[in-house]
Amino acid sequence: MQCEKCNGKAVITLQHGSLCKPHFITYFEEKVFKTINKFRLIDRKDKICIAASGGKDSLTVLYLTKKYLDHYHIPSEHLFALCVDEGIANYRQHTIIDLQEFCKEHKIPLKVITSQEEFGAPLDEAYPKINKDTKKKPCNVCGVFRRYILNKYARQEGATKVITGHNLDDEAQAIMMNMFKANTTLAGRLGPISGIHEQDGFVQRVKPLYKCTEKEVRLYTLLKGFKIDYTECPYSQLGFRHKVQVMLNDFEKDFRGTKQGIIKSYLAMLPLLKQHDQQTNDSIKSCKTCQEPSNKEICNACEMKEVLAQ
């Protein structure tokens, strides 16, 4: 193959065609930044909270969060990395070295909080006892942990907007998995920026990479020579989200464009999808032991750390 720009030797073909290394690094690059511009993900103004793990889509929206703060001249020292060290044997301890060494690399300052501080017990062994009597999996248990000390320490540390890395294959999963669980009170708080509106207490997320496939972002990866762990985390295929993903990849290999269309079909309804779940959604409240945000009087995380204590 072929560059379309230059003839130089190809390493990726794209829907308008296949670029060398130096072309898609600049391709890719470009596609965040227009991402962040276009949907207004930043200002100069935000003390900004990377999401990171140490895995390849965290270190890739960690270095081109950085980068374009410097591009645009936007002080650094309002960027910083927390990490979620969930508990995971022979796992997430080798994405943290990583990530260590990342930020230290490029002088982004990082904090890392587990499931072992926050509430007394790694998810390896939390999730058996907590859903002892039910047959949910151990991912039900670890977005709850990972969402709520996210926004708790986050909003600790001043920040005014998360960054995730999410990317449009974890984007296109997250529509269908609501659609197939008909989980219509959700389904207008995805997109670049998750959430209907700003809300007091919830730390605005946002997703610099959402215009990214998983393949494009693995690749940038590579190229950069970024030092990644690419293993996935253990639990990952037992989760509903893994058949989704199995399914996606299936009718993408079959027909070519499945997910971008889901996307592009999703932002067409996306002002239709917030302006209706403004209208059915009920206020925010706090939770009545940890005074987080919640929508119930006890909130997901104080009612896992009460079965914990028992």
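Numbering follows the first chain given and starts at 1. Between two forms, the rigid core is the largest collection of C-alphas that superpose within 1.5 Å. Because the structure is predicted, anything quoted here is derived from the model rather than measured. Compared with the form predicted together with its partner chain:
Taking 2 Å as the criterion, residue 90 does not count as shifted between the two forms: its C-alpha moves by less than this amount when the rigid core is aligned.
The rigid-core alignment places the CA of residue 132 less than 2 Å apart between the two forms.
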The other form holds:
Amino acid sequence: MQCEKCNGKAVITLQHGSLCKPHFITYFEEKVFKTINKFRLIDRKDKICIAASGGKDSLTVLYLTKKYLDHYHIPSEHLFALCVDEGIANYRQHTIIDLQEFCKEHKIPLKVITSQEEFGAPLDEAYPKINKDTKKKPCNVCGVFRRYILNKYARQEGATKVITGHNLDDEAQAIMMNMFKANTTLAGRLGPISGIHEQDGFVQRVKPLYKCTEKEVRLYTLLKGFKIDYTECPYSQLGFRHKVQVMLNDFEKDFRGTKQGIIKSYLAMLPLLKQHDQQTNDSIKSCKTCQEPSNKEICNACEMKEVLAQ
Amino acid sequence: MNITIFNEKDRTTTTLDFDKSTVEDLLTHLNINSETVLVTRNNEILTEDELLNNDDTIEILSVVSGG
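To complete the pair, please output the form predicted together with its partner chain; the form predicted on its own was given just before.
In what comes next, the whole complex appears, and the chain from above leads the way.
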């Protein structure tokens, strides 16, 4: 297969044609920059916290955010990385080593917070206890841990934005998961900028890889030579998300453009969903125990802390 | 033809006696969705139409990471 732009050897076939290595890298980086500009994900005055795990998505978003800041002459001393070590044996410790090396090489300050120090237990110990009480799956517990720690420590460090490595596949899965579970209250909280509106204590989360597929991200890291451990999370196949992921990839193979179609449809509906959510959910307040943003009196993280303390 | 396959996901290496010719054929034979992997030969990315040769060593890299 030849590149549609230069007749060089193609490395990927996209919906609109095939691209060689240099043209794919340009296409990918331009797409990320355009996403940041179109949705105004970064402001010159922002202090940016990048949620980083050392996986392909977070290293890509770290690298390209730094490149974006340099390109637009935005001071990059306003940038730092925050890693949540959930405490998953034989998994996270490998990616953290890659992350530490990457941050050192690119001169990005890194802060690592463990579930052990915040919740009193690593995920491997916390999950069975919480599951016994609540039947929550490991990905649910992990998600609560991560969101809580990210928001709390990003805010403590004075961040005005949290950048995450969520890609097009992650988003398409989340949209379908909300649909399947009739999570209408959460439906308006996805998109390139998470959340409905500004809220005390909540640091806005933004997604520069919003329009990049998982396959494109992996290819980009491979072509750029990023050192990444590709061990899969041992819990990932237990979750609802995994089933949706397999389904969407099967659809994508047979009907190219399925995932992009989901994103395009969602973005067209998003203003209405946000409006609906604002009208029906004006009750987002602070948790009575920890004062972190919550739509319940006691947030999920504090509920889990309580179970773990028993 | 004989092809040696390294699968990154389970970190296994297997040898396959294979009578078809392209990367797409190989993935179909292995029941792997091409959306979920990248395929390389000697560190070079192969698109699905690429022809395979006898004694090739192929790496199948998982696109899905993390959790």
